[in-house]
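One chain is shown next in structure tokens, namely the form predicted alone.
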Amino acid sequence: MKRLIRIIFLACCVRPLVSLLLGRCIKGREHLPVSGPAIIAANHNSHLDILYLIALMPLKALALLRPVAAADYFCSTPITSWLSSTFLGIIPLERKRSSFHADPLAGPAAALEQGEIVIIFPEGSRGKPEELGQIKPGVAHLAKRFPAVPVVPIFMRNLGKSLPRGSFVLVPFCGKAAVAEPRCFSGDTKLFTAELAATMQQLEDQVDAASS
């Protein structure tokens, strides 16, 4: 039930929204997943990222689809780890480990062993307005607990200008986004750490010349 509730919410609410106020300008839409496991690696700017990916997703791919979030926000209370949950999939990630033998990629792996598609930031939060962030390890080392499975890179530009960190106010700005070819785990987290990185500034570069 908790699934068809997200469902019809993502395709009735969510992506009908999204591209009115946002767009949906997107290149290299081909190489979205349209079925798990799959991971999603993505730029993070503002709160808008989760929804502007969920938009940019093909509608059968949306059941499946489970954004990473930190526990501190979209779970501080039982509310809203209700709401999060039931409406977004949201897998709640605890940015300070609770004991030192907690794992914090416990969730994201669960995902992936039941098929589905992990959305992931590797920044780790939201940097500043339109910046590319450091990319950090997170993500490889999940690759590395599931190499046969693709991670997606996705760069997204003027979400940040929309409704940046520490803004209430959403300013309508044409999204855009650029989606590379999936790649698996290269058997090395730092090689695969700084490829992922390279990866991210090309797809930056090649949104920024699309809107020149």
Contents of the next structure:
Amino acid sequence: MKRLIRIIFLACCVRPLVSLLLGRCIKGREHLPVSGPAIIAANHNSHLDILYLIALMPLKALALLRPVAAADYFCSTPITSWLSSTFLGIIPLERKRSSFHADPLAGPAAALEQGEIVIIFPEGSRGKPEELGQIKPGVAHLAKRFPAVPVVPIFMRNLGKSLPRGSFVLVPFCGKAAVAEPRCFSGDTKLFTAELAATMQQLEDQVDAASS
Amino acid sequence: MNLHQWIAGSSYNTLPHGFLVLGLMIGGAVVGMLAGLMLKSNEVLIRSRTWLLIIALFSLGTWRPGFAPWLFGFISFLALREFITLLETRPADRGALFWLFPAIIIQYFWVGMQWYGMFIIFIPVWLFLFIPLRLVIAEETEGFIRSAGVINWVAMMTIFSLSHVAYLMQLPVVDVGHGLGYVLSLVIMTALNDVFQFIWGKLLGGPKIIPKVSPGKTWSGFLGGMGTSALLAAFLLPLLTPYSHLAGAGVGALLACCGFIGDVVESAVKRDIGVKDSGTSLPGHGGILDRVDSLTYTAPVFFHLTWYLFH
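Same protein, the form predicted together with the partner chain this time rather than the form predicted alone?
The complete assembly is shown below, putting the previous chain first.
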């Protein structure tokens, strides 16, 4: 039931509205996963990032989308917690470890085991507007546990201009996105993270070059 | 019951002509698609498919006078969004930029209720006075002058100018009660003039008009396009509007000049920013601004000429 509400909300409300407001400009659409399990690694500048990804994803994949979101932000009150898990299907992630033995990746790992598509923002926070922050190794650790699951890097542009951190007024700029080829875990966490960071950089250049 | 009564009720005299022209445009797009399929040219195919979509939307938006504000309001929105995405704006401009979007709705609301006095001053007076105020409230003085200028100019180009097309739809052509004939004349003449100028320029070549701004524009293209437009308008305008054959030719030539100006102004904008296309929202054509650039100049000129002469 919860799943059905979510699919209807995403397909009939979020997708048309976000497509209308921000457009659907994307390069490498064919690399987007149609079925799970898969990990999407995207840059993060705005609350719109998740919604824009939902608008770009193939309709078939909508039911499988599980964005990983900061527990301290999205689950700060019972209401926001209920809303974000019902309507967006978020997987809460503790940014600060509460106990030493708790597994921070348990949530995303369980979702992958169920064949879902996990969205991770490896920069960890929205950071400075329209700037690519440092890629943290969380994605690599998750990919290491699921070496057969493809990781799909996506770079998005202008959403940090449309709704930057700390602002509540949305000014619609055209969103732009570029998707890179899916890759699987390479065997080394550091190397994988560095490669991901390099790919993100390439995608950023690609998005910016497309307009000039 | 004949066709036009069936479609639009009473007093819709220009409709058979209008539908003839729309039919021709749709036919052209279909032929383009077939040609693309046969030549196996993906570019031609994508371009024609986009044309079909544009024509379908345009036909729907001009179906009844009341639909026009919705269609052109939407076009204004797309053009505005594309323009502010191209520009380098400051974070402090967000507050002022935001108000441009409600301004679209308000401007087209005046169009819909046919309040001419408000329609004609809302952007050039009220929004013009409001934008600097909003920028002052943001308390960022560095780059203030540029922002105030740019934001007002963007509003004039994408909202004010384009809203004239929707208002044309409300101007009653004699015996008809609406302005579909005006809108069709304006849009068809503007679109075809771009094509004529392009074809003549390719055919004849020769000296360029302003190579620093737009290296593709030649005197032969400009004058050839103007002549062809005048000839076409001499036949088309009397069919759709109160203009006579001679006046129609004059209007055709005038629209050719204005379309050219709109085109080169947008070229200068793109050159300043350093992009080739204004966007990617129309596959095969570039962005919205690449399509409506001429219209931002032809629409107000055609509107006010017609307003002065007939209304």
